[in-house]
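So this first bit is one chain, no partners, the form predicted alone, shown in structure tokens.
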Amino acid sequence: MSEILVADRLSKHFGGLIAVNKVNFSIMADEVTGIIGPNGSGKTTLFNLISGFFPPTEGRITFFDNEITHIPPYERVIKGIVRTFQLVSVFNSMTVWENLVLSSIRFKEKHVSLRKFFFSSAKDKEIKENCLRALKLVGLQSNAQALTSELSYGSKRMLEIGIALSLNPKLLLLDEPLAGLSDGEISEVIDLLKQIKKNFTLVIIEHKISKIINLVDRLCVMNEGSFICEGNPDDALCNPVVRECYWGKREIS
């Protein structure tokens, strides 16, 4: 496996608070990486740096050997870095299909300017095929014309993941994809992730560690803005430093 993304001494300061502290982190192609750690340890801030929502205080990021440290989020999406959020982010006033198509059009390189976006066709063959494929993957074909506001929270989560998949990401960042879901909905999302891991490189932030332990290839543990351990999931969870800083504060869920 080869490195597709490398973060070199990546830091983010908010005034006197150091949220991410000189992190060195690489993501391997076709790998599923899990990131865990106590609340406030810097996990989501790290995602915000990788996806371009925050500029780093210091450090650099390369993606397929090209530096992306200072390019905006939409350009990173076009390059293949796609993410989801802790709280589901979809357009409730649109149908499921409209959510998919709108996102696909917005992030196609040939539609990147606002003028091209507003005057582009929603009937583009490639866009339709990508959206249909994503809709089937997340099991929402029968809800294609339903208003998104009518979906359950679990279905909205599936739609958000479907939107991400429709963009054919080279790297998919999932920020707590199981948050707020029932046990049945969690099982559906885990089954989906097991299915798509064959074709996508995934990085998952999650507090429900027991649910992802058999899904990830590598587990990274953050505390106070730094990685304190990474490697085989079983070995990482048995690490005494991890047990002291993590499970001393909260129980495995």
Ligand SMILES: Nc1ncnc2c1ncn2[C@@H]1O[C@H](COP(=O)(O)OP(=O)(O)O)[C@@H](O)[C@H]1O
Contents of the next structure:
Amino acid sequence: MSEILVADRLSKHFGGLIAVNKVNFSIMADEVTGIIGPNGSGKTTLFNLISGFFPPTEGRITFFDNEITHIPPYERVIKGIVRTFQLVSVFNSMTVWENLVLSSIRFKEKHVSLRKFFFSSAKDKEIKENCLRALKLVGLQSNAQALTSELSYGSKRMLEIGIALSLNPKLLLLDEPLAGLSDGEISEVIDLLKQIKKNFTLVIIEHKISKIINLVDRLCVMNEGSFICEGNPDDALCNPVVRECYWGKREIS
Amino acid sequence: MHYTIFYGLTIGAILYFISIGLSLTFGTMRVINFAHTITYTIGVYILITFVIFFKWSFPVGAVLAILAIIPIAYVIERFIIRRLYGDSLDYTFIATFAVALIGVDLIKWIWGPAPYPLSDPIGKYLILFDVSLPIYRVLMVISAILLFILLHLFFKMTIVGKIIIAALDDKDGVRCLGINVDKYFSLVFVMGSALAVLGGIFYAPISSIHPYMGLAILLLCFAVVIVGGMGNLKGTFLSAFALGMLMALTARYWPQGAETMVFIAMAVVLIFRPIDI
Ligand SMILES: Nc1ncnc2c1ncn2[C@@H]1O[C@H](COP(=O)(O)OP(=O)(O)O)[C@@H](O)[C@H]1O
Ligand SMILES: [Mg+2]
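Show the form predicted together with the ligand, please, the one above being the form predicted alone.
Next comes the full complex, and the chain you just saw is listed first.
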């Protein structure tokens, strides 16, 4: 197994606040990595650094042995690093299908080509198949023509993951994909993640560990900007430092 | 009364041309762009340079003015506005207001502070409903409606249009598709500036041309954008004509109050609409 992404002494300071503190970590190909940690421990900030939304205060990031520390977010997507957001990000004023077409227009080419001026020219066969594949995976076929703003939050989350998948990522970062969902929706998303883990390398941030414990191959625990422990999920859970930091005196549910 | 309605349509058309850029810039980039006044004013001064000083024909001057504003707008976006993305709104407001004031001084320095008159380039009248309407103004209203239809088609049918619509919803989401959204912000900005100049060109012969002309109309356009909804293209169109009509009607009965009325309408809208800024 090889490392696809390596973060080296990665830090992010917001004024005096150290949100991410000299983190060293790597992501292995075809693995599912879980990141847990209390609110404010720096999980989302770490994603923002990897996806390029914030420049790091120090440290460097390499992806497939190429340094990407300073390239803009959209170029990282082109290189294969795709993310979702803690608060769902979809295009509400378009239909579900249009959302997927928009994410697929770059499917064949590196950059959006202005030669394909008309949106309808995106009805090209390969693009259509790419959209359809994503649509089926996330189970929104019957909503294809619905306006995205009319979907439930759970369906929007599914669509967001579908959009991410249609970009054919080499590394997919999911920021609390289960947050704000009903129990039924949570099991749908988990089923989807179980299905896609065969084909994609995933990193999942989650607040409630019990939900993802059966999904991840490796668990990292963050606290106050640092990784306090990482390893196979069972070991991480038994680690006394983790127990104290994360659960305090409470028992594991 | 017919004339009042027609007058309202004329004002609505002008407000519409100038407001589109403001609305799109705010909707996509979250920048309150006071510098919009300056691209608008400079465009008009370029027009009169060709028409008054070089004595070229009005349409040629108009096309050249619009072409000339494209690189100017690009430079303003690239080196000033782009640095303001993500900053707080009041900060963008102050910074672009500074640009507007610098622009006003630049205009005084190049063209002088005195106003220039420009005459109606067509000068013929159309008799409709017993009133004679200047053909120039009829053209202006028709152009605004045509522009609305064209923009609607552009945003509905083209990939670039869809990317801009998506950026109005969520610009980080567009970045996450591997699309260089900043490039499209430049495009939106340049397009908005060119349309403002088009508005200025239409407006110049029926108003006076002076260095502060942009500042005066910009406040009205802000009202249009606020009433129509920031980044809402259809809303901008409807609110431009509604407020234009309101101005014309008020002016008929209470000439001094025409502009005040626009801001009263804006305040009323702000009070009754949930804040979504
Ligand atoms: N853009 C920002 N500006 C200032 N502080 C921030 C910003 N983003 C996050 N923070 C701070 O960094 C810390 C880590 O936040 P975050 O990464 O969102 O935590 P988590 O996702 O683990 O809940 C928090 O204290 C948060 O307030
Ligand atoms: Mg978070």
